[in-house]
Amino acid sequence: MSAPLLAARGLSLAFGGVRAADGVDLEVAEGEILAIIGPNGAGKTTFINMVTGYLRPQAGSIRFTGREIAGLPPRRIVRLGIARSFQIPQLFTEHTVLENVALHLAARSGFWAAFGPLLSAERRAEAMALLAGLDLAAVAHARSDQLDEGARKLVDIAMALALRPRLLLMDEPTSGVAAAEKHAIMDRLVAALRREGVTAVFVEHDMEVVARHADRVAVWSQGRILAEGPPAAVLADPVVRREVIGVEGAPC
C-alpha cells in the first residue's frame, strides 16, 4: 500500500474552551477527492487552515509527501505543492479573469520583472488553457467583479490550479451558488482536477453534492472525526444523519 499524500496525526487546537481540533487523525490518498462535512463550528475550516499554514496546531503532526509541514508559513506550504481556495473567492476585482490567473502563474515562477509584461505569450496561453479547462474561456476578458458567484468560484479554483498543486483544499466551493448550478459547477471542477491529476479536499454542506462528487467522506463533530468512508455508507449512517444532516433514521 502506498504512503498517503497527506497524513495528519493527533492534531489538537483550542480557542479558549472550544476544542476546534481534538486529536484528529486523517489521511488523504493521492488522486482522491475527499469531502469534509459537519455542523458549523465542528472544526472543518480549522483543519484546512492548519494544513495550509494559516493556523499552527498546538499538538500533532501534518506530513505532506512524508515531510512535516505543521507550523510552516503559507508561502512555503504553497511551494511544496498545496494550494487552497476560499469560501469567499479571493479575486482582484479590478482585473480581468485572465489577469487574475496570470498573476498566480507569475507568483508560481517568482513573480515578473517590473519591466516585463504580465501577459507574456507563454503566460497568456497557459492561463487560457486553465480557463478553457473550466469552461471559462468566454469570460477571460471580463472584469472579475462582473461575474456571477458560480463563475467567481471557478476563477478562484483556476487561480489555485495555476500554482500547479498536488493537493488542493477548498472551503465550501458551492456556497453562494444557485442550487440549480451546483452540480454543473462541481462537474467542471472535478473534471479539471482529474485531468490535472490534483488530489482534493473540500468542505461542503450540500449532501447531494457530497454524494455525487466525493470519493470519500470524513464527518467532523466537535473537533473530532465522527465517521469516514464511502459517501453512500457514511451518509446512510443513523448517527451521521441525526447529528450532522439533521434527520432521523436510515434513508428510504
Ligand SMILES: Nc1ncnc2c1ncn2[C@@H]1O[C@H](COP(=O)(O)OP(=O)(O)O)[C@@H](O)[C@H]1O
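Rigid core: the largest C-alpha set superposing within 1.5 Å between the two forms. It should be emphasised that the depicted structure is a prediction, and the values quoted were computed from it without experimental measurement. Numbering follows the first chain given and starts at 1. What changes on going to the form predicted in complex with the named molecule:
- If you fit the rigid core between the two forms, you'll see the Cα of K182 move by less than 2 angstroms.
- Relative to the superposed rigid core, the position of the CA of A151 differs between the two forms by 2 Å or more.
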Given for the second form:
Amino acid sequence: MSAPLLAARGLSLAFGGVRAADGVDLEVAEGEILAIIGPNGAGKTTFINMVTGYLRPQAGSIRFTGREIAGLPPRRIVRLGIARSFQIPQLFTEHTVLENVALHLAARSGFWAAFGPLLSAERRAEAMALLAGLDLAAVAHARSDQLDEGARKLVDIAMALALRPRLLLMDEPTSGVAAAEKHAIMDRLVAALRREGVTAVFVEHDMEVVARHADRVAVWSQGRILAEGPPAAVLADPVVRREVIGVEGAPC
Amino acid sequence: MRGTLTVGAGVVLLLLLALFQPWLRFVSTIALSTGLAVLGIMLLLRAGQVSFGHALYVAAGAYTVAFLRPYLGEALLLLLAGAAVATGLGLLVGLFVTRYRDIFFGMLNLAFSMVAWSLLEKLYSLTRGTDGIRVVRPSLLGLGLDGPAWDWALFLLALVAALLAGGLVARYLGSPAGSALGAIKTRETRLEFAGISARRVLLQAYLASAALAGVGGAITALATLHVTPLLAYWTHSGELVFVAILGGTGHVLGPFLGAVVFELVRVHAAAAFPDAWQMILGFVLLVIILSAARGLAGLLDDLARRLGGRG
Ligand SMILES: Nc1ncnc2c1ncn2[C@@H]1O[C@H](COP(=O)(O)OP(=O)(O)O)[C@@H](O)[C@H]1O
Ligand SMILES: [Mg+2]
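Mind sharing the form predicted in complex with the named molecule? What's above is the form predicted alone.
To see the whole picture, the full complex is given below, headed by that same chain.
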C-alpha cells in the first residue's frame, strides 16, 4: 500500500480540563472519502482545526504527503493543498457569490495577477462552472448574505473547492440543508470530488448520508477515535450504535 | 459607461468653474489635491479601517516639496519626490500599523501623525516651526509660469493627477487585491484559509493611500507656496475622513465630489459665517449620513439610475 496522503499520530489538545483531542491516530489515503461521525463536543471540529493550522496540537504529528505540517499557519497549509469548509459558513458578506468564488480562484495566482481584473472572462467562466457543478448558478450574482443557510454552506464549500485542493475537509456540509435536498447535494458534491480526484474528509450527522457516500468512517468520542472502518461494519457495531448513533437522534 | 459619462461631466463642470471664477481655480486645485488624499482614505475604509492620521502623509508630500525646492526647480520632479517620500514613510509606519485593526489602527495612525506634527513644530532650525516654510514657485515642464498661467497649469496638473489616480484606483478595486480589502472588512480569517495574507493586502492599500496623500500634499504645497505643521495636525486627518464619508466609498468619484463640496461649503460658509462654518459643515455631514449613507457618490448613482430607468 502506498504512503497515506494525510497521517495524524497521537494528536492531543486540551482546553483547560476538556480533552478535545486525546491521542488521535488517523490516516487518509489519496482518493478516499472519509466520514467523521460522533456526538457534539467529541472533537471533530478540533481535528479539522488542527489539520488546517487554526489550532496547534499540544502533542503529536500531522504529516501531509510525508511532510510535517502541525503548527504551520493556515496560509502555508492551504498552499500545500489542504482546503476546508466551515461548520458555520465563513463568507465575504459584502461580495456576491461569484466574487467569493473568484477571489478564491485568484488566490492561487501570482503577485501581479492580483492586480488584474478579478472577473476576467476566463476566471468568471471557471467560477460559473464550479458553481453550476454545485447547482448554485442561479444565485451567482446574489450577495452572499442574502442566501439561506443551505446555500451558504454550499458556497462555503465552493470557495474551498476553488482553491483546487488535494485534500478537502468539510465540517458538517449538510447541516442546515433541507432534508429533502441533502442527498441530491451530496450526490453532486461527491461526484465532483471523484471527478477531480480530490481526497475528502467530512463531518456528518446523517447516517444515511454516511452510508451512501463514505468509503470509510471514523467514529469520534471524547477526543478519541472509538472505531473506524467501512460504513456497513462500523454503523452496525453495537458499541458505536449505543455510544454515538443513539444520541444522534437529537439535532445538534 | 455611466461612470465615464459622470466623470466627463464632472471634469467639464470643474473646468467651467475654473474658467469663469478665477478664485475658484485655486479652490478647485485644493479640492482635487484633498480628493487625492481622500481616495487613499477610501481604500482603507473599504477594508473597514479608519485612519485618523493620514495628514501625516499629506505633510510628508508637502514638506518634501518645501525642503527640496532650493535644489530642484521642476514641479513634476518635486511632485514625484513628495509621493516617493510619503510612500517610504508609509512603508515604515504601515509595516507596524497593519498588524492592528479598528480602534487600534485608527489611534496608532493618529499617534504617528502627532509625533510628526510636534517634530515639525519643535525643530525650528529645520522647519521654521509654526511659521512654516515659503516655497519659491518652481517651473512646470521647464516653463517658468506665473500669475493666471501658473494657476491654470497647476489646476490642470491636479486634474490630470486626479484622473490618473482615479483610473488606477478603480482598476485596483476591481482586482483580486482590491476585492480582498472588502474581505478584510467582513471575514478576515477566511482570507488566511484562502492562502491570502490579509496583512499584505492591507499594507498594499496602505502604501497606495500614503502615496496618494503625498501627491495631494505636494500639489497643496505648490498651490499655496507655503507649508506649516498644521498640515500634519489631527484636525486635518479628521477632515480627510469627514470628506471620505461625505463623498461615499462606493465609487472613486466619491472622494472628489466630497472634496469639492467640502471646499465650496468651507469657502462660502467661512465668508458668510466666519464663526460658525464648522457647524455648517457638521450639519451638512449629518444630513448626508442620515439621508444618504452611501455619500454624495451614492446620491448621484441613485439619481442616474432613476433618470436612466425613466428614459
Ligand atoms: N477554542 C476553544 N476553546 C475552548 N474550548 C474549546 C474550543 N474549541 C473546542 N472546545 C471544546 O472542545 C471540545 C470539542 O469541541 P469540537 O471540536 O468543536 O467538537 P465537535 O466538532 O465534535 O462538536 C468541546 O468540549 C468544546 O467545548
Ligand atoms: Mg463541530
